[in-house]
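Shown next as structure tokens: one chain only, the form predicted alone.
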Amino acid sequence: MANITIEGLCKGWDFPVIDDLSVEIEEGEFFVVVGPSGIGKTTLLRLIAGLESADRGRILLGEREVTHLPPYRRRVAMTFESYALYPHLTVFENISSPLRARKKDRATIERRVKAVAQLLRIDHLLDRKPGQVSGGQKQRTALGRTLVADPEVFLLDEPISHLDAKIRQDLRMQFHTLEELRRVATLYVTHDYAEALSLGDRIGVMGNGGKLVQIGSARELFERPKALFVAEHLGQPTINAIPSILQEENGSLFACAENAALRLALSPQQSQRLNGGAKRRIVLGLRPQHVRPADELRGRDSEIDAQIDIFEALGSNGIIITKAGGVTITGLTHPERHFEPGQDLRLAIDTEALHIFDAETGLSLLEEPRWQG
């Protein structure tokens, strides 16, 4: 078993696909990176193991450097999102495939297969070919052939995209305890900002140009994002970016959204860190959950006027998108309460929860790199 360690990594066609890419991924420790599709996540998938080849830097399993050896050498395992499954052969002699390359014997090759199909459920297609079953069975083969080897080190692309929801939970579900994955360095990559909160020990956020924006736990990266592009793509509905102009008035700072009438007061904390930025450009980053109707959020909050556009019924809470001072607001509400287009309402929002980002650089100016007066 071994650990994985990239070091300056870069790779690039017409332009960088990862550029100077470096992190280490402990054995045992399951790390999801997440972004957009196109940014390069399979690319990385794919150096490790040796489909690619780097243009600069290090890739080591273990003590033992990879970079150069090729794929069979370097006892990864790893599931594609494309499928990549035999045609001609069964669900059965597909998730074997490993074993019988390692001539393990048959009692051995069964009893592994028969039990990862039934986790998979999919126990009864055994004796099927690919196409004779859906694209979400092909899948968990795919993922079957994968969880039935003994590599030193897992590689997910994206493996449970194509499956239905209730299975897709039911595998969430599993990886957390699936003791395969658990005791080997496992990198999952993946585009659902769902599947990489619930599954990652840790996270990486892959942003443009091929570099992780920011690495921590699920609590830390939803709660303390570094830089705009995470806090836009870890949560749901997405977080409210107003761009807005920093005011002072008698010593406290306020947020005033451009071209609107939108303005919020910040915390003597918030203030104090911003280190008196005055009619410095920003956005202003506020999560649907902080954001609620007057009676539904006390203490911590500023009142607002605004009117409903749309509401959204969703069973287990309601979402309400509203005009606040000529700006668009989506917030959170109870899943029993209804509103209609154009009902006025008293919106609360919990102004100790905002972030606030650098208007240029994205960064935020609450976390650390902090800007300086």
Given for the second form:
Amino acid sequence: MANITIEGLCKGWDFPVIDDLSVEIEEGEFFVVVGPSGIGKTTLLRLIAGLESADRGRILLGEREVTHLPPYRRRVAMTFESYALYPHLTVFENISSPLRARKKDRATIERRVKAVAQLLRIDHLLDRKPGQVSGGQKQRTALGRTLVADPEVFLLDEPISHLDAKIRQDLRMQFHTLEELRRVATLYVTHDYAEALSLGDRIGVMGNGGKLVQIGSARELFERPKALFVAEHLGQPTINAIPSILQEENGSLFACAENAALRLALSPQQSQRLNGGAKRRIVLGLRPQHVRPADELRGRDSEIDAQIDIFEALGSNGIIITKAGGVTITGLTHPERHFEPGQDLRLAIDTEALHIFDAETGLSLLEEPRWQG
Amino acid sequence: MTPERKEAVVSEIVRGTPSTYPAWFSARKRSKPLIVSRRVPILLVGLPVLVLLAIVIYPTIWMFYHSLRDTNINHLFSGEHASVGLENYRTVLSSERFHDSLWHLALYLFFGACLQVLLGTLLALIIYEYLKSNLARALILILLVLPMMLPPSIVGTLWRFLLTPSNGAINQALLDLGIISSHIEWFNAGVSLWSIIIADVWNWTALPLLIVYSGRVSLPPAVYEAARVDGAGQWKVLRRITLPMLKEVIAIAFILRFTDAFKFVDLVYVMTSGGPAQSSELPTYIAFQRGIREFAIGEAAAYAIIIFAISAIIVTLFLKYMKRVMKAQGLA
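Mind sharing the form predicted in complex with its partner chain? What's above is the form predicted alone.
Zooming out: every chain and molecule, the one shown earlier first.
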């Protein structure tokens, strides 16, 4: 058992992929790295597993430096996005392969594999070959092979991304309840923000240049994103990002959408945080759940006139895409309501929940800029 | 009831069109069928069948028929040959010449065909494992494949030349290196078959090499990474992952080399003509010799049928094995 310490890790091929990444993952922590495709998430896992060698920086498991050790001496276990099962071996032999590689005796292997298979509910498939089981069962076999190794660190690479929604939900629940994963440091990589928010004790959002743009709990990341990139990556529907200019009038600040008629008053606290700065170019971040038809939201809202563009009634909520003063704003409503395209309505906006980002750097102007956790 | 629906029901009652179809749907032909006449399929299948009949099936039947008759040059065309029952088979199966040639065939299969597959597999894996540059790989593959592109007559003549006992290049090289102290008589009885096998290995090792190499290239790299994380050593990876996953590919290489072995005549003909004293004859070569050279058609036909039976059995075993492997992997 150990925590993972990564210090100034760098890796590149024709271009830098991971650039000066530092993070510490506690023993027993479930750490999720989320980010768009091709950003370097898998590379990070492969560096920790030892499948790639770091160009610079150090990787420590507990007190032990493993940066230059071969994979099998690092005591890590990894699941691969493609599962990487041995096609010619049975499910049993697949799961037992790390134990056989470490020359454990027959009885131990039998006992441990049976236990893991039972846990993952694949104990009835042990005699089958990977070609004869379903995708979800393949995934659980791959997970079983990882669990049985009893490593100091679990590395899980998009383990459930390629499964259909129903099985994905089942397996997500299983990740919550697997004691094995909760005992040691687990690094879980995904591009699906819902998976990340659901599973992670802490979440690191990986952005361009292979940096962790922000690290924090699900709530922190969602409510107080430190950068527009984080806000845009988490949440569905995506946050409204409105390029605007700050204007001062009678001592209070307004955000005016660029080249459009939309104008929103900022709260006194926000104005104080921004500390003047009129004429400054910003990006206004407005989560759809803070935009509702005026008759649904009460209190500290400012109201604006808008026109419905598109209305989508989903199962648990309705999405309204509106035009307000020449700006497209997405909001939420109750699914049982109905709107026609072109219909006029008053939108209520919870300005307390506004996010304000610098137009140049994309960093939040309301949160302390604190990079790399 | 909507007017359309009413129409449909009426149509069902009046015209007998089932109302399960919507009213707009008429049973007219929706698309032109690809085959416009019943004669087309017969023609398409029939022509190849005719060709096959003419060049494969008829000669085979002809051969089988004559394997039961005393056909020879004297009455091949007059048709005065008489039935001799299984006499031809008895002659072949009891002849020492045939027994010897079977032994030669076994040696050739084991030290020729098998060695080629083993050597090819070994080379393929070494090239894949230790040559990482694509250019180097391409160059060495081209070099190794070159012998395969030469016609057998050239290969045979070349190796006759190289293996010439008195001043051939091979003997000279072995002498210079101090491996041997006197000339090896490459074309003496008992040695000449080995000369043929050496030339054939040189000629054909590249085929299994290419097959296994392409098989190795297409194995999923993630599996190897999983093995590295599991902590499997190089030897274990080779024995427990690479070779089992290449099983059916290697089986294909074996099948190709074995089927070739049964029609292997060219190098024998060019290098030794089966000699000296029939010491390097293979069954097929005898069939060729008896039939085409000496016009003992009946006996040659019996040879051919027996060879056909042996090769069919061996190849069937290989195919069975391959099917089992593929079934086990869920591929078939």
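Numbering follows the first chain given and starts at 1. Quantities reported herein were computed from a predicted structural model and do not represent experimental measurements.
A summary of the domain motion between the two forms places the hinge between the two rigid parts at 79, out of the options 79, 191, 347, 220.
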